[in-house]
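A single chain comes next, written as C-alpha cells; it is the form predicted alone.
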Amino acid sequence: MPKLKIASYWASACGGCDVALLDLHERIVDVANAADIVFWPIATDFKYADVERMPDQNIDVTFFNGAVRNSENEHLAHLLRKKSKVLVAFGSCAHMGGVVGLGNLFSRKEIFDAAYTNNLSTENAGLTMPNLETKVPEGKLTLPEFYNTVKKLDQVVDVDYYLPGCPPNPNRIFEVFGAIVAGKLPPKGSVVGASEQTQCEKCERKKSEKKIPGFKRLATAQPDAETCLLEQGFLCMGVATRAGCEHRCQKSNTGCRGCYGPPPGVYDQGLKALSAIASVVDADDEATAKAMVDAIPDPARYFNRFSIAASPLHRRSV
C-alpha cells in the first residue's frame, strides 16, 4: 500500500498548531511510516514553487492552520485547496478565526497605528509604514497585503473537515490521523477530533443547582479544584464548548476558554455561553444584573475569544 502524501501550512496563527503536531512525540514515527510529508515549511525546506509544480490533488490531506489575514494566506489557501484531495481546517484560527479574528473588532488603520506609531515601545518619528512594494538596488521587495477583515478558512475555500482546538490535543490529532489512514473519516463537513458533547457534560467537577451573586477573577481570587468553576463565580465557557481537549484548562484550575468551538446545533458560541451564564446570575432587579455584567471585562472578546470571524458579529463596522 503506497504511503499517503500529507502537508501542513501555517497561515495567520501563533505556531502552536505546528507544535501540537510535534507533540505527538514518538508517535510521529507512526505517522512517518504511513505518510510522506510533501509540504511543511516550519519543519522542512519546502518552497511555494514546490507546491505549484505538483499535479492537482497530488496531496492526500493538508492540515491548514491559521486564519486568513493577508493575501499570502489567501493565495496558499487556494493553492493547497487545488492540490489537496482533503483539506482540514486545523485548530481554532482556521476553524473559527481564532484569537486572530479578534482583529475584526478594529480597522486595519487602527491596528497599524497601534503597531507602528501609537505605542510606548516603537520609535517611528518618520511615521514609516509597511509598503506592498519597495525598490532596492537588487530589485523589488514585496510584502503581502494586510486585509481589513480576518476570515476563517471556509470563508475563502471549500473545507472538508474541522479539527478544533488552540491547539488541538495531540491525542485527538493522532486519532484523526488513524482515521485518515484507515479510510474511516465521517461525512464531509464534520468536526473531527472532538466530542459532540459539551465540556460541562464531560467535566468531572462537582455541580449543583446554584445561583451566583457575582463574578470573580483569577487575579484576585483562588478557586477550589473540585467544584464547578462557574458555580464558584469564575467565568467558564464549558457550557457552550465541545469536549475533546481533555479539560486542560479546568485541570489547571481555570475556566474553559472556548477554543474547541460550539457543540452541534449552536449557531453562535458567544450567545450560547452568555445565555447560560445569565441563567445562573442571582439578581432580583435590572440594576443588580447590570452591575454584575459590568464586572465582566470586555464581554465581546471574552465570549467570542475564538469565534468572532465565525459569529454574526463577524467584525465591527468601521
Second form
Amino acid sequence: MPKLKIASYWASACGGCDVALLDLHERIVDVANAADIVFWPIATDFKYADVERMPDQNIDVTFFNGAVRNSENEHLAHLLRKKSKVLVAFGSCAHMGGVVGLGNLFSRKEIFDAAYTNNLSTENAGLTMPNLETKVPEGKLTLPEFYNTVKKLDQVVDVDYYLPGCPPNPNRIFEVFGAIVAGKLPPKGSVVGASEQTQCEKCERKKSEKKIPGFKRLATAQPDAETCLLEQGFLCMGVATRAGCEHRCQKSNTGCRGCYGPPPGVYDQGLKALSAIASVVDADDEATAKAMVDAIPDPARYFNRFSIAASPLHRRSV
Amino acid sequence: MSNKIGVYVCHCGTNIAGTVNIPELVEFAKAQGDVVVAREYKFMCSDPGQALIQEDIQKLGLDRVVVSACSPLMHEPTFRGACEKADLNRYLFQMANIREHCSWVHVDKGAATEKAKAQLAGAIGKARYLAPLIPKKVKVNPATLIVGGGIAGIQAAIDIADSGRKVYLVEREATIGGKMAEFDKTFPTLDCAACILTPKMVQVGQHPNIELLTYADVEEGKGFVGNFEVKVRKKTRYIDEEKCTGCGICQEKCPYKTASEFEHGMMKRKAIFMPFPQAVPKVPRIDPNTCVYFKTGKCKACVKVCEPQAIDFERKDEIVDIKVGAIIMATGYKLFDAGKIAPYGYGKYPEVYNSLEFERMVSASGPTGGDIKMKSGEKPKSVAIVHCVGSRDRRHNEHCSRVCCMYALKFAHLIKERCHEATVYNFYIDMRCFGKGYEQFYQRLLDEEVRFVRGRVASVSDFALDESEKGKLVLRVEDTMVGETRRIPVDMVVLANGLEANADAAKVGRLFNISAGKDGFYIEKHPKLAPVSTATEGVYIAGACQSPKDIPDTVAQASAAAAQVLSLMSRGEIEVEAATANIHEELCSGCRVCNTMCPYSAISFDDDKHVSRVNDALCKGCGTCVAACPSSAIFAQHFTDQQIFSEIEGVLHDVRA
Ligand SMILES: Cc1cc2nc3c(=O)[nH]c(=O)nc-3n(C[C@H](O)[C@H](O)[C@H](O)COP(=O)(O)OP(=O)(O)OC[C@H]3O[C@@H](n4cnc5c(N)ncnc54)[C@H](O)[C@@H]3O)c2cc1C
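If the structure you just shared is the form predicted alone, then what does the corresponding form predicted together with the partner chain look like?
Expanding to the full complex; the earlier chain stays at the top.
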C-alpha cells in the first residue's frame, strides 16, 4: 500500500493544535511510518508555492486548524481544499471559530483601535494602521486583509470531518489517525474523535437533582473535588459539551469550558448551556434570579467562549 | 417529508377577508413548494368548508393540511377532526392564525396581506416536517375535589355526590357556608338566608359521598385531567373530630373571650368555639392565641367538661393526600376594605359600617338580635347607604361588583321595616338591577319612599356647619340630578363595599395551573362559550372566584361546573395529548438538569441506566424540559427543532437572500 500523504495547516490560531500533534510523542513515529507529511509549516520547510504546484487532490488528508480571520487564511482554505481528498477541521477554531471567534463581539475597527492606538503599551501618535499595501524603496509590501468577521472553516469551504478540542486530546488524534489509515471513517460531515454524549456521561463527580443556589468563581472560592461543579455553583459547560477530552478541566477542579463543542442536534452550544443553567437556578422571584445572574461577569463570552462564530447569531451587529 | 400539502384560506366572513387580500394569499400558497392545492372559502369551519378538505384528502391524496384561519384555540379541534374523518392523522394538520394575529390587529390591507403570507409560509414550513402521532387514553379517577365551601362549593358538591361519585370538599374556615351564612335575608325575594342555606350545609355534612375537610388548605397540586394528586393540610383544631359530639358544653364553660370574626368583632366568642351555632361540621376549634392553656399551661376547663375526651392540646396539623379526576375552584371573594377610602371615615366614626357588618346587625342571630340600632342603643332616624365603595373606581377596582345595588336595596328595605320612622338615602351612580325580579324590587323600594340621590359621595364627616348637622355624620355629595353639591346629615352610614378577588387567589390558582386576571379573578376558558372551564383541562371554576356575582348566578355556575365534571367522569377515560416530550436515551448523559423542571412531575431518573425518562401519560408537552436539556436528548413531538426551524424559515421567506 502506498503511504498516505498528509498535511497540517495553522490558520488563525494560537498554535496549540500543532503542539497537540507533537504531543503524540513517540507515536508520531507510527504516524510517520504510515504517512508522508507533505505540508506542515510549523515543522517542515514547504512553501505555499509547493502546495500550489501539487496536482488537485494530491493530499490524502489535511488537518486544518485555526479560524478564518484574514484573506491569507481564506486563500489557504481554498487551496488546501482543492489539493486534498479529505479536509478535517482540526480543533475548536476551525470547528466553531474558537476563541478567535470571540472577535465577532467587536468590529475590525474596535479591534484595531485596541491593538494599535488605545492601549497602555503602544505609542502611536501618527495613528499608523496596518495597510494592505505599503510602498518602500525596495518595492511594494503587502499584508493579508483582516476581515471584520471571523468564520469557521466550513463557512468558507466544504469540510469532511470535524475533530474538536482546544486543543484536541492527543489520544483522540491518534485514534482518528488510526481510523484514517484503516479506511474506517464515518459518513462525511461527522464529528470525529469525540463522543455523541456530553461530558456528564462519564464525569466521575457525584450528581443529583440539579438546583443551583448561587454562582461562585474560582477566583474567590474553592470547589470540592467530588460533587458536580455546577451543583456547587461553579459554571461548567460540560452539560452542553461533547465528551472526548478525558475531562481535563473537571479533573483539575475547574468547570468545563466547552471546547469540544455541542452534542449532535444542538444548534447553539452557548444558548443551550445558558438555557439549561437558567432552568436550574434556585430562584423563585425575579430579584433573586437577577442577583444570581449578575454574579456571572461575562455571559456572552462565557457561554459561547468557543462557539460565537458557529452560533446562529454569528456575531454582534455593529 | 411531505410532498402533498393542501392549503385552505378562510374568509371568516369579513373578519379576515376585510383586511387580508384572500385571492393574493391563495396565489401565494399555490407557489409554495409541496403545495398541490390551495383554496379559499367563506367559512372553513362550516360543514361545507370541512367537506372541501376531506374531499381533497381523499381525491388528491393530501398528506398534510394547512388551514389559514382563526386561532387554533378556537378551531384546531374542528379541523383535526375533519382530517381524521378522511383518514389523515390529526397531527398532520397545521393552522395559521391570520385572524387574531393578523386581520383583527391591522388596518393596512397591503401590510396585513404580507404578514398573512409570512404566517402561512411558516405553517407550510412546519407542515412539511409534521409526523403522525397516536393519542393515548388514560382512565379518569371518578372523585372530585372542590376547593371552597361557600354556596358555590356546596351546590357543586351536592350535585356531584348525588350522582354517586365521591367529592372531597376543602374549606379554609372551620365551617362551610361562605358569605351567605352571614346574611339574614337575600334579595330580591327576601328569603331567609339561613332557611335555604342551612339544609344544604347539613346535607353536605351528612352526605355519604362527601368527605368534608374544613379548617384546611390545599398546599400542593400535581397531575393532569383525570389524575390529579393534591396535598391538603388540615390545620389542627386541637379536637379529635371523630370523638367530638358537638354538644357545645366546652364552649359554654370556657372562661376566655375574644372578638368574634364571624360577627366582625361586634360580639365576643370563646377561646374554644364554633363560628356560629349552625356551623357544619359541628366541631369547635381552639384558638391558641386566646386559650390561656397555651400561654400558662393551666385551665383545661374544656377538658374537664368534655365527656368524650375529644380535646387534645398536642394535636398537630394533618396532611391528607387525595387523588381526584377533576377539580372545581369555588373560593369566592373578599370584601373591599373601606378603610382604603379615608374620606368615608370607616374605622374612624363608630356609626360607619361596612356591608357585612350591617348584614350581621340585621341578622336575628347577630349581635343586636336583628335590631338596627346605633352604639348608643338608639334607633337611627336617618341612614345613608353609599354605593360603589371600591367598585367602578379606577383607584381601586374598575369592575362593577354586580351585587351591591341589590343588597343596598335589601338593606334599605330592612331599615324601613325595622325603623319605620327612619329616612333612608341611597347614594348611587347608576342603579343596576338586571336580574330576574330585580327591577321590580327596585320599584318596590321607590314605593317604600326610600330616597335615591344620584352621585358619588365625596366624604363623610362629623364637622357640623349648623345646628341641624350637630352630632350627625354629614355626607357631601354632588347630586347630579339637581346639579348641585349637597350636605346631608344622617345618624348612620352603611357602605356598600365592592367584591374583590381573594388576596391569595392567584397563588392558589397556580397550584392547579389556572390563571387569574389583573383583577385577581380566575380566567375562564372562554367568556361566553366555556364560562366554567379553564385553560387547564379538568379544572373548573364556579361562583364569585370567577367574577363578582349573586347567589342565583353562583348556583347556576356551580351546577354547570358539576355537569362538566360529571360529563368527564361518565366518559371514564380520556385521550391525553400525544404531542409530548420524549428522550433519546442514547443521547442522554444523565446530567439531571431536567429532573426538577417538570411542572407535571413527569420526569424521573433511572439510576441503573443513568438516564432520565419522561412518563408520557403525565407529560403535557409544555416543552420546559426540551428547552432545558443541554444535549438536545429531549425532544418535543410536534415541536421538533426541524419543524420549528422550517417554520421560522417560512416566516422569513422574503427576508432570506
Ligand atoms: C353584603 C353582601 C350581601 C349580599 N347579599 C346577597 C343577596 O342578598 N343575594 C344574593 O344573591 N347575593 C348576595 N350577595 C352575594 C353573595 O355573597 C355571593 O353571590 C356568594 O356568596 C358567592 O358564593 P361563593 O361560594 O362563590 O363565595 P363565598 O361565599 O365567598 O364562599 C367561598 C368559600 O371558599 C372558602 N375559601 C376561600 N379560599 C379558599 C381556599 N384557598 N381553600 C379553601 N377554602 C377557601 C371561603 O372560606 C368561603 O367559605 C351579597 C354579598 C355581600 C357582600
